[in-house]
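Given as structure tokens, the chain that follows is alone and in the form predicted alone.
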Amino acid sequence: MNKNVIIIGGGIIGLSSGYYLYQNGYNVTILEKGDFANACSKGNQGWVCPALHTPVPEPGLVGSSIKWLMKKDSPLYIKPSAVPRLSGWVSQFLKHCNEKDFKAGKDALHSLSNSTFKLYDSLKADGLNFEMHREGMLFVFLNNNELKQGINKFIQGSKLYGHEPPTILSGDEVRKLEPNISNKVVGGLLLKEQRHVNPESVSKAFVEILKSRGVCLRSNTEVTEIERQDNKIMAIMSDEERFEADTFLLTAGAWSGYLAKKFDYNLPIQAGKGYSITINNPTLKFKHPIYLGDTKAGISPYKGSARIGGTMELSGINLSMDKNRIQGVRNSVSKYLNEELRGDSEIEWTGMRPMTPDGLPVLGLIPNFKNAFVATGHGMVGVSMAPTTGKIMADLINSGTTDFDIEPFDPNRFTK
């Protein structure tokens, strides 16, 4: 059997999917348009934490979506000037703001939630060196009717799904955890299983261990076409070379619509354009990812750094920094502060998170082809699902099936 495969796109996904294909004996080689993990893998929260993952798309957003039009601090925000080449995107995403969708799309997540504290652990076992921590997820709030819902939610799912049940505290025991915090806020809970990691520091992990064991890494090689032959797609083209291979993997994030179409497959992903700031040496320190209940954003602590981040902007592919929505982010997360954090330095980011209009990712074989498959549209939540990701791709490449149930995240619903 010839196994040979060539992943195109090398964020985190097609990390990972490289990784449990060589450990399934394939000869891999991973393209990237750039550089390695350099888009949406870098620069996010990092957060590890299954309890939180649900469908962007959630009952309610059709009444809030047009103040959010004239909102640019908002959570989610639409650039009007987008609106015309996204409406049938949007109105797409609108159909599944409702109950019935969303806790189809919570059930789904949830369910290859499951195994990600385990294959992030074997990782490490692995030799993967990269920075994870394991001190739980707090969440405050400064209003008590968001306390009150963030708690029902949790309770919910633990339920639900068998995660922890949250541990509610008062302000002054938020406080106690982490003294930086404002009096404003009136409470909080804390999700003690939960993990956060540096997302840089696992795409790099990746990329050496993937080096050292021989897995081709090629940067700055952009796939301009693919040669087809009936349903088998029997090489791929950049503007100089022609890669041939037994299968091809598609991970390109949010570029990955426009390269499906080079499949002659309409794949509806949009780029969900997130915000962070990370402070170097910051004068505040936090024991725990913070997650501010009100404002939708986040506080990430590293070692040497703290990132602050948040926001979703639908404004196509484009990565203008727009001044407004990253100090949005500031104002955001000073609300929630007894001071205002500082550091040595900052870098201000933005990178675009492929989004799919039912907030699920896309995993599977290609629609009318036997050797191409499609790995995207995770979203907020691609740091965290990558492992599961990674090995669900390899199972599938390797033998057409994974125990892993996959059905809503099926490449061919988008066609039906």
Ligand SMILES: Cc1cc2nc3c(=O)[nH]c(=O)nc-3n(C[C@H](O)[C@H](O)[C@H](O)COP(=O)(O)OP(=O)(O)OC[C@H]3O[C@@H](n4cnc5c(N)ncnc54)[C@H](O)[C@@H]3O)c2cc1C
Contents of the next structure:
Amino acid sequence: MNKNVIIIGGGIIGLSSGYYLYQNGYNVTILEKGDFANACSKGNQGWVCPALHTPVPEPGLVGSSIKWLMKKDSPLYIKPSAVPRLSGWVSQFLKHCNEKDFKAGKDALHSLSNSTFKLYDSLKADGLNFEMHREGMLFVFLNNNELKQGINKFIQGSKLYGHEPPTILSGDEVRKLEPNISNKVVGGLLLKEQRHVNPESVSKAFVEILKSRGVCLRSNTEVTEIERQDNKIMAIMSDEERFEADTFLLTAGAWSGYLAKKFDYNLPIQAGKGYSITINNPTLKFKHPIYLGDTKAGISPYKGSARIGGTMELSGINLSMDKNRIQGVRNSVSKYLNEELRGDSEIEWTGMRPMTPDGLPVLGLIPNFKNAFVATGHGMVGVSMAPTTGKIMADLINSGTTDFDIEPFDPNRFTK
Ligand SMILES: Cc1cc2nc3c(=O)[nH]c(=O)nc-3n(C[C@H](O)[C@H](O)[C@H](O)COP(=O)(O)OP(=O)(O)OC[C@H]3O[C@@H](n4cnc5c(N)ncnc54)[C@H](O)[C@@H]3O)c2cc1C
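Let me have the form predicted together with this ligand next, following on from the form predicted alone.
Up next: the whole complex, starting with the chain shown before.
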């Protein structure tokens, strides 16, 4: 008889895990407190860009960002009223802003991301119908120093991790590729093999294929309690129902920390709040996803729309739309364009990136349990890493092991 797995959280990580578990012959149920993929997995930039996979805590971040930290329209902002609640997490985060941890984190992320394109292609081959673009990823800069640093970073990255070397572009060459980029841009670089997807289309494709294969998807079902016997989870509960299974997988994104407490597991996840604005039928057209190097914001073109987004705000889990932050995103993008990006209509959005203090995902068995797993903490790169993560979790649940090196993502590392 097939074994039963229950997944808690129906974002892109839960959906992808459900997909690979189903492929391994499991009876899968996914419980989602709201609508599927309606939290951070919606509204993001959709970059599938393994060359960019680095831990968020990086050397020099503290120095260069200190001027931003309390400024309401800056790329990184800590809400003063949230500081007491966040201080433990922030001090752990700051400890990881050093060369050694950053290099180790990059190595770990890149060892997983080598499979990203192959797995995205295999999803297409299996009939998932989603919007994926292969025009590469364009990085543009207003400042020569930042440009130089960007070029060096990706030359080094290509040597160390095997992604394509950057094609270096003058300002005019950038404008040849993207005529709406302003004369203020001094140059850029193109990573030709990187991709981007429309993230909503990926989640929708997962939902459709899972439903068509008989996977049980339950929306509006919030998991509130667990029932345990020693080191085994027997069932989980919503307010109205009790669900039994052989194995449980926690993929609740930024909310995973709350639920982890029910497992007596102290998982340090904070929400890294970001904003985006989706502009329908935009007045300016773009061919490439564009990383705006100096302001850390981005533009993603999709069929019929363009999305601008960015910023990182540490203010706890809350979906309030801070107009200053949204205006900050608009201003960051305007600096790079010849004219204002407008359209028929706009959707402003905010999402909670699940952030660990070392900038690495958490993948594996929940400490002290033998049938409860966790997959979260993907920060800025959850869409890109979703297929690899899903495959890893299915491997682990199925056989207790995986070919990927997952030691750096050990859920136990916070308890040591
Ligand atoms: C502005 C912005 C831009 C981004 N751009 C990119 C990008 O270009 N490329 C990239 O790879 N990543 C990007 N990201 C990051 C990416 O969006 C996230 O890493 C990813 O969506 C996380 O997915 P998740 O499934 O872990 O979390 P979520 O999508 O948040 O899903 C978690 C789900 O769990 C549910 N849940 C929570 N608690 C419970 C409960 N008790 N019971 C049941 N369900 C529960 C929630 O409702 C939610 O649906 C971006 C993020 C932001 C904010």
